[in-house]
Each structure stands twice: as structure tokens, then as C-alpha cells.
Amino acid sequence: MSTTSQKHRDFVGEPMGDKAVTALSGIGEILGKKLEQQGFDKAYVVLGQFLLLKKDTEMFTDWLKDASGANSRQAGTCAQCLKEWCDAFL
């Protein structure tokens, strides 16, 4: 059984509002830094992308590392915190 992050947690049980891009799990100072200069500083940014690749958590996962140099365990992370927070938001 996987066990998830406080932060996950805390991200996947409230609305997203307004938070950085850092309160996605799996993304810390310096991947957030990464995104941000890129544009995603905002957590709803980075959900538009994952909305646009269909909910595809394959495909965005390997965005995410493209696009922050973010490992396969923190994209995959952030896919997985983004996906649940889709099935229970959407």
C-alpha cells in the first residue's frame, strides 16, 4: 500500500484557490523555481497542463521532467496528487 505526504494530503483535500506551485506534492523550492520561470508558478497553471495532456499522468509525467528536471518519482508524485485532487474536485 502507497502511503502519501502531509502535503499531499493537504493539497487533495481542499479546493486549489489561489496556492503556489509548490504546494503540489512532489515539488519543492528549486522544481517550483524550475516551473516558475517557465510561467507555471501558480499550482491551477501547472493543473491546466495536466487538463490539456487529457489527465494523463504517462504523459504529463514525462512533461514535468522535460519541463523542471523534476525525477520519475517526484513527477510521478505530482501527477498522482493532481489526479486525485481532479476525482474529487471535478
Given for the second form:
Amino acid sequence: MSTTSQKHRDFVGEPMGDKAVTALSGIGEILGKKLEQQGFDKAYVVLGQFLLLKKDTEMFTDWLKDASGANSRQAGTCAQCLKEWCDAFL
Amino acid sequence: MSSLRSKSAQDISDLLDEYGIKHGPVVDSTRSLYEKKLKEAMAKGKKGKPSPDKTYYREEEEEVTYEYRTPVRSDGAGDSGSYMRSRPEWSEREFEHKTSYSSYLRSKPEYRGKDFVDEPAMYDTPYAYRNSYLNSTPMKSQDAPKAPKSSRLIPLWVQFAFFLAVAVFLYLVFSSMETNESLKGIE
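Output block for the form predicted together with the partner chain, input the form predicted on its own:
Once more the chain from above appears, this time first in line as the rest of the complex follows.
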């Protein structure tokens, strides 16, 4: 039984367009700021990174933990969110 | 080998392949990640990725025990006559029941047939007799493998006493029955 949050469902339910990076499930304000500082200021840029890592959720999780200081849960949530978005729209 | 930074992207890519690490293009944003992975792989000295965090296992495990109960439920092991058959089922059930106590309460099943499953916290249901009777039987066999958990509603000694009382009662009933054959079954 998956327990996805509303944020997850909101993101995965439609094309991400120009949504901010904080729209990603698992990414809050603090993590969002850290990502923006590194140039990942929009959700699609993070998507770009996810795609560069060949949509490997484990790799992406590791990358996100390093890049933003996210913990395992947050990074895993974000990875799962992006993966499902890709499954739906890519 | 010591300084990954000075290697070209192609070298990094080749090294990743050597260690069997699946990877994408080695570009600016992915390079540091791959360098880190290579460092870990080299430190381990073996091929393959380091195991990732699995945060979903807990729920999975709960689900597994949940599913396991399904075949147990379908048996009509309610009356005392068939308690021998239900005993091994119950012992496992109780075992899982104790370990996944809270999850069982949460995952409200459609096991309407067995009330004592729905309400593990209350043994004073209409099926109370059957509950505590069946409950007491496997408790005896459960005692050795399990660590004593003091989260019982009925204390263990009460269950033992009850079990003994019922056993004595049955013995008396049995011994007072008059049959043609001898009771002990001796020729």
C-alpha cells in the first residue's frame, strides 16, 4: 500500500512546466534553497539531473543527499516522485 | 589511480564500467558523484554498487505477515475438537500477532469471520471462550522461542492455570466415560 503525500500526487499528476524546485515531493524550503544555490532553481533542472543519471533512483538519491544535504527519506521521496513523473509524461 | 579529479571523463567512465557501476554521462554535475562512487568501490575492493538505503522494507514486511494469515483464516478452527489442528496455525499467528501488533490494528482487514483477529486487544468478546482457550494452548508452546513480552492483557500464569483446569476437566470427563474397552487401551 503506497502512502504518497498530497504534494507527490500534485506533482506527478501534471506536466511540471516551470514549477519551482520546492514543488518536488521531499524538497522543502531549506533543501530547495540549497539546490537553487547550485543552479537547480527549477524542477525541470533537477529532472535533467535525474535523466542524466539515467533515471536510476539510487544514484539520484545519493546525488541529492550530497548536493542538498537531504536525508534518505527525503531523497528517496524525491527520486520516487521524479520516477513516477517520468513514467507518466516522458 | 589516486587522483580521480585529474582523470578525463572517459577514464572515469571506463573505471565505472570496470567496477560494474551503471552510470550515465560523466558531465560537470554528475562527475563528483561518480568520483565518490569510484572511491567507495575502490575502498571496498570489489565490483558492484554499495547497497542503497531501503526505507520501504518495514511496510513490506508487515504486509508479508499480513498476507500470510490468509490461508490460516480459511480453516474453520474454532471448536475445541479441532484445536489440535489449529494449534500450529495459532502459534504462528500469535507469534506474528505479537510482533506486528500495531500494524495489525492499523491494517484493518476484512476478516469478519474471526472476531478475535479483529480485536486483538479485547479477549472478552463473544468468542471469549474460544479465544482464551485457543490463546492459552499455543502460549505454552510459544514460551521457549519467544522472549517474554509483558504486553499481555491476561497474565501468563492465568493462561497456564486455565489451560490446566480445562485439561483436568477433560481428563475427568474422559475417565468417567464407561466403555466396553479398557480406558488405558491396554489389550
